[in-house]
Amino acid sequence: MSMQELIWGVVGLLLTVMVLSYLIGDNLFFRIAGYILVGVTAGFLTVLVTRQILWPYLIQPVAYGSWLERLWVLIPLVLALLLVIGQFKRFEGAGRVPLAFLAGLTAAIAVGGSVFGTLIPQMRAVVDGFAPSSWYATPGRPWMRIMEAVFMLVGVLGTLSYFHFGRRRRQEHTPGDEERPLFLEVLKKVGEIFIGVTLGTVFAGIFLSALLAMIDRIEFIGDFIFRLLGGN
């Protein structure tokens, strides 16, 4: 084992033990490891933003770009300047302009990503599942693919019905006493099953990932100690 491997191995061993010490309760060593993680992450993000965003899209166009490129760079520069000025209480209104622009852009990206990345592909998958050409596209049992399409349609309708908050008013009761239509109640119960299975699957995946990470670190500790004692 070289000196460099020994140093980094000891550092990794100490950090792993400090993080795993949280299993016995919150303590100083775990907080130190958390501070190191936050500091390293902040430093890495600063370098990443500088090299991937500021340098190619701000500094280079200003220093070496044409007048048109410099004019385009002027827009984010003004927004950034307004954001900095908005940190002063006297000019805090100036910071609302870039914040509003950022919030609107973020909302547009989130909504667009949800619609074009999730809703439309999901709707297309449900519709394509009922295409007769897909039932006989590959050899096998077409009724299995039909059942898959029906199962997927029921899951989509049940999940959407679970988030349906419209209700109708009962005529024989006092105002404010409302109920769902019966078919929506049935679909809601089906949706609860699908949502529960989905959340359980997500939780199991996260738990499994964390468990595999812990096993990997324990294996690292054992391998490092074995090599440190002269094992091959």
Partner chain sequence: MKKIFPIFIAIGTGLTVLAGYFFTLQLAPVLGLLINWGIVLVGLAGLIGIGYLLKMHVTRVAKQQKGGFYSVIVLVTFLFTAVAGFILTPEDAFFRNWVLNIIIPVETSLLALLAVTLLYGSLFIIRSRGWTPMSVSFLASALASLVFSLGYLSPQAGSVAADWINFIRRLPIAGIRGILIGMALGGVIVGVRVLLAMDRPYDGDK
Contents of the next structure:
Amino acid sequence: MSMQELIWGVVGLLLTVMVLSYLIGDNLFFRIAGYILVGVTAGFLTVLVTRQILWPYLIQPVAYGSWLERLWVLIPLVLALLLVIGQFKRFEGAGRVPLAFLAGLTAAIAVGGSVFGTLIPQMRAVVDGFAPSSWYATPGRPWMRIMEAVFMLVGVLGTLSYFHFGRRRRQEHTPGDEERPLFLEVLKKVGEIFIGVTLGTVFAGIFLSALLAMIDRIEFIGDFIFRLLGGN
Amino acid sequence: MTWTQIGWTVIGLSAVLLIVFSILFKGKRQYKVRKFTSPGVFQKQRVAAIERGQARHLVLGDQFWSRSYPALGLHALATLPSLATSEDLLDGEQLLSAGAGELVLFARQIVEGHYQGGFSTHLPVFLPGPTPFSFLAGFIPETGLHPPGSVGMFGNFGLTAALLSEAVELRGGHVFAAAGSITAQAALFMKTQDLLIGEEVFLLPGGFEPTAVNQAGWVTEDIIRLALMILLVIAAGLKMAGVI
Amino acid sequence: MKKIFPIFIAIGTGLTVLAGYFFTLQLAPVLGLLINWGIVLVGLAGLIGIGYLLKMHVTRVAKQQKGGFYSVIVLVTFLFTAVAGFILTPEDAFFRNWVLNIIIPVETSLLALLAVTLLYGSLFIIRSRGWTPMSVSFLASALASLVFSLGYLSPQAGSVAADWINFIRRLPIAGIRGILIGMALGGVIVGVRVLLAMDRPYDGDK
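Having looked at the form predicted on its own, could you now put up the form predicted in complex with the partner chain?
Once more the chain from above appears, this time first in line as the rest of the complex follows.
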């Protein structure tokens, strides 16, 4: 083991043990490891953002670009200056303009992304399951594919019914306060099971990832100590 | 009608319905929604925290934007005005944190907007860490330094949400989670009782403050959801018949 | 004017970007420009956010508040990383070792802690959630997924059993699709509210 490997190995080992010490409760060592991560990540991001975003997109064109390039950079430069100035008490309103730009940009991406990136592809996938050609596309049992398409549709309808906000039209303060309109209430019961199944599966995935991380750390500690003691 | 046209119809219809219902609900009309208990429980816990002199913490997510959930950051910010009012900020025990610089800047702007007298030098908005894991690593010790009586989680979270929630509960705090991603919800499902699941998160901010616009949001979502459900059934039938 | 100008900027930017989904080719250069400006602002906002993080820790140290010792750790590690990064460049072997040998062990160990939290929490799920269809299906599905991922249930491809197992494994997709469609719908409403200036996170007004 080289000196460099030894040093970084000790750093990794110490940090691992310090974080895992949280299992016996919040303590000094866990906090130190946590705050080291905060400091290092903040420093690393500062370097990355400056070198990979601000330098090529903003500073370089202003310092070394042609007049045309400088002209194009003028708007983001003004927005950036307003954003910085807006953090000072006296110029509090200046930050509104760049933030409004960001809000508008994000809102449009949210709308477009939600509709064309999620809603439509997901709906298409449900409907495509009903294409007779897809039932016979691969060898196997077509009735299983038909059943899967039906379950998929019922599951999606049930899940969507679960989220209905409105309640059944009744007088105030009746048990029906918590109920959706009748046909949605029936579908919702199916949806509840599908949501539970989905969250359960996702949970199992998260648990397995976390377990793998635990195994990785234990393996790292064991491996490092073994090598430290002279093993290969 | 193509799928793209359906997409544009959804966007157009949302805008029209939002405008129409916002005007309609400005009067006495109301959209009657089901009873959701968890936002009410959260508000009660916040009051209880004030009475005990404990901190109340609003967490606006560990990211502003994500590819799968692009609107969650904006949603967390839309919820903020109904929770961080000037009265809430009076005792100095209302903390706001986020894991992204953009969220911090927006949150400061929103809080500042609530101060009638102008910008406060002591805006309680901070960034425990700039990435999801460093956010968690910075947040957990903060719960030891300022034990929170109540914590509300809004916006984008990943699987680390479970550790965050656990840290608060270990300090005796109450957690309300309207964390948007499926991963966060699956991780929080077992222990966090006051948890909004899936699209339920968009019950907020109306769940705290049922203004005309918020009610218009509910009814618009209900109408379009129903329309999409009907569309799915029709499209499946047409696909099976070979029409589309 | 002070209030109207930001609204005008938000709506103008938003509608231009949204129109870009429709007139993809025609608006591509404008969209590229707007997105580049957005990247610059997001980057800068990130730096300002880090500035606030540092300010909080500097204040704690200067005013000798609770947690001042930890703040010193944040400030020292930040300064060391930032200075090393600017002097050595992010491609330098020492800098990469320094960053990766801290970030990876701490993040992986935090993830490992999650395994214990989740395992502990799962023991109390029925106590905390009761016997509801959702909690029961959650538990059953989580157990089934764990069993499937162990790989013991892998019948011969093409057999009836294999088809059934595949069918069961694909069932959660229905729920995922339903949740994603719902979340997307909510996302549309949130976005449209900003584009209609009903929500204005940039000026604090509702």
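Between two forms, the rigid core is defined as the largest C-alpha subset superposing within 1.5 Å. Positions refer to the first chain, counted from 1. Since the model is a prediction, treat every value here as computed from it, not as a measurement.
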(message) Please determine whether the C-alpha atom of residue 64 is displaced by 2 Å or more between the two forms following superposition on the rigid core.
(response) yes
